[in-house]
Amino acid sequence: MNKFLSRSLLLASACSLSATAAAAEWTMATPYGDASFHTSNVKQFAEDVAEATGGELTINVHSGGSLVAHGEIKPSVRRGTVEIGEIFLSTLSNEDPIFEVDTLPGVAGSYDEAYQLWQSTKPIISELFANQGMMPLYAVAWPAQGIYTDFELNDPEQFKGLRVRAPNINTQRFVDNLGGSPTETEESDIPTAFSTGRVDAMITSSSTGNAMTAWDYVSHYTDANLWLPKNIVFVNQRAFDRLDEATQDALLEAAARAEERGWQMSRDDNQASLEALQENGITVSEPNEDIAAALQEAGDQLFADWQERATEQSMQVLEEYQQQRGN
């Protein structure tokens, strides 16, 4: 009696241990405060994994690059120092065209065009992060970008030498053919970029600019609905093999639902961030003609050079995107 009791405690305790073995638990980084809806996503995200996996795979959230520096997030994830990460698609432009194509300006100009652009976009940009080792989770669309100006803008002489926040290659490119000076800042150092005199301007969402509160250093926004960019969510190839196939398909499920809800927040933060910039003392309005005679003329350039550097398939895929929507 003694001797089967002491082996059903064995046997108990090695699948304790088993179990305690299977469970996993990741780290993941990314850029942006809890204040913007992307983190908040992100962190029901992995609630929903916890709560679908039973535990068996957990994820840590470390936001605001608190753990790991916006442009050291991706090298991270490829080399498995943490297992997962989020990061502005953009910021990769150097690597190829395609991740800079959601940056160019009359591409997509509504959030139904921008989600059509990420599905079209979607293989290419798989392919590419997977001869890298991993993989896209999901990804949500930032609100249309603007122009915040500590004045009214209203003459595009007023471009000329304007030292502007530009988060990415293609923005600052986009500058440069206003006549502006870009500034590359991340989100975190907005207000002391600011307040120290490194920007006098910078083109961002109704929601970096609600979540910074952009009226403490700007009283003006111009909603110009240049593009609207993303954000995406990515694993490392070998963490995600190691999960058993019930984890990763618990995983793949909850990525899918926070690339819908996302969206659905995106929308739903550019709204209410518009009316809480107003509510702060912040001037909307849309760019007069002359304005937007000059964004068009900077946004022709952009993509005319984009085109210089675009691959054969990047070009492919765009077109085939123009197609479907009827351009």
Ligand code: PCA
Second form
Amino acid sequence: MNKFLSRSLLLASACSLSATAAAAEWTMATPYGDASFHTSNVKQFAEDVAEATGGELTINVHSGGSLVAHGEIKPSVRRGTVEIGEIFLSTLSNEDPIFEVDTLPGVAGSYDEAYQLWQSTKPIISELFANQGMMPLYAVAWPAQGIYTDFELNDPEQFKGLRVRAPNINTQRFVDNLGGSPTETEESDIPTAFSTGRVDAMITSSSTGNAMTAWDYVSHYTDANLWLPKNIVFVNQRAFDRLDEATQDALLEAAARAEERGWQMSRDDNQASLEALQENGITVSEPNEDIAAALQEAGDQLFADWQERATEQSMQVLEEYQQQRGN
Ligand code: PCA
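To test you: the structure above is the form predicted on its own. What is the structure of the form predicted together with the ligand?
Every component of the complex follows; first up is the chain already shown.
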């Protein structure tokens, strides 16, 4: 090799080395599939970050639990084997009851209230994440939860023994209170749960019903406006600290935009999904009086049980939120 060529090769490799050292590449694990608006939002967020940082930070999104199963996403981000993740927040309820406050009936029954609840609980939730070396970036609500059945739901007796798919523990307790038989099932396992006869019904949103083509398994959606639970996106603090300040700022700014966009996407997707369900033959209706009363009773019991479990700090946060909400 002549002298000139070897010098330019050396230079070239030095340049690419410094480029790799400066630019960060992150792995992001999410639990929901590509048909979910949360996943579209995450992907847009990753694109925004790449653009705003001029490629200094690339986030590679692995959706639908394809890289890490839902239950392993938080531990993986905590360890730092994955830098950033998204989860259904209330799945952390066994760690602290504050994580399931958004899956309680009567606490927040509209997008505005759900957003206010997020603002009120964000400091305590951020503190709990910080204690484990992680930082929340943003959270977005799902549309209100309702009940999918393969019959017209018009009598509370129909809940007796009904095998209902639920996305978290609190929803399972709710089904129990109604006299049904709950099973916790990931979104990706919904089709198999129905086709193998493991469940007859499910509690989830218009959006998930639409994304999972609920019309293949059920005929009715009772739009019960139970609660608006959230997904949360969070980062490993050490990975964040390794970024230079400009990149950190760009990431936080993109996260703020993702949060704002996500709440609007949720509202829009709710409308679009309710239409899609009906276009595909699902009967959508509100609960009749008897069903509404049964849901109320099961919900009151759920709330009373939560109060038993809640820490003083969580109770205080909830009371402050309720005062701000105006009752
Ligand atoms: N969809 C997710 C969580 C709540 C929702 O609407 C699910 O059912 O798994």
